[in-house]
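The data below hold one chain only, encoded as C-alpha cells and taken in the form predicted on its own.
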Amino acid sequence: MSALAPYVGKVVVVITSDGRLFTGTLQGYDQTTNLILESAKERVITPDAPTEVLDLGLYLLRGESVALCGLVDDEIDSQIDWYKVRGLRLGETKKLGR
C-alpha cells in the first residue's frame, strides 16, 4: 500500500521541487507519483502583495516535481486569511546524485 492512500478524496497540499503550493482534493496517483487534483488552487505568496489563489480545477502535477504532500487541516486552513499572507518564495530543492 501506498503512503498516498489514506489521502485519496481528501483535501492536500503539495509543494514542488520549484517551490509552488498547490491544494486540492486528492483523486488518484500512481507509482512515480504522479498526482491527480480535484478543484486544486495554486497559492502565489510574495512578500511585497496579497497572495494570489488561482483556481485550476482538475490539474495532474508530474511525480518528478513533488517535494512534499500532506492532508490539509480544513479548520485551520480555513481560519487563515489569505490575502494578508505575505513571505518570501520557497526556494528550489537540490537532487542529490546516487
Second form
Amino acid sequence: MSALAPYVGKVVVVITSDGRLFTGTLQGYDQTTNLILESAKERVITPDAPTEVLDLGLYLLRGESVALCGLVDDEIDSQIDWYKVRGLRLGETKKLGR
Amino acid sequence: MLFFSFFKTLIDEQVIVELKNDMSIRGTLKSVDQFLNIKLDNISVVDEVKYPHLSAVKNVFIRGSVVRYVHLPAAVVDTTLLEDATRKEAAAQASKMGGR
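And the form predicted in complex with the partner chain, for comparison with the form predicted on its own?
All chains and molecules follow, beginning with the one already shown.
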C-alpha cells in the first residue's frame, strides 16, 4: 500500500484540487487521503507579486481536495527565499461546473 | 486490479505523471496502491520555471484521482503480456456479470 506513513511527523507541501499550496507538519492521514497538518500555512504564489503566507494553525484537509503531498527537504527549503518566488497560479483538477 | 499489478511491474522506472491541474512531474516510481495513488522519488517538475511550488520537494505522493496520464518509456511495457492479461480480466468480468 502506497502509504503516507513515512511522511508523518515531517514537514510536507500539499497541493489541493483548487490549486492552493499548503505546508505544515503531517500529523495523520487515512485511506481516503484526509490529512491533518499542524502549523499549517498557505503560500500564495503569483507571477507578479511577492509570496503571501497565511498562518492557519491545525488543519484537517478532506481527501477529496488533496491532489499531491510532497516531502519537504529541509536543506533545500532553507535556501529558498519564498518571498521572492514567482510562479503561475496552480490550476484546478476539475473543470468548473463538474 | 490489473492496472495495480501493471504499475507494480514498473517500480523503479522513470515516469512522468501528468496531473489534471496540468502540472507534469518526472520521477522514479517507488510505490503504487489499489487506488492507483503514486509515490515518486527524486522528482523534477516539468517546466519548473512556471511551477516553482515544489522546489524544496524530492519525494511526492500523488492521489490517484488527480492523475490524467502516466507517461512511460515504451521499452518497459510488454504489450503482449498486457493484452493477454486484459483478455483474461475481461473474460473474468463477463462471467462474473453473467452469473448474477
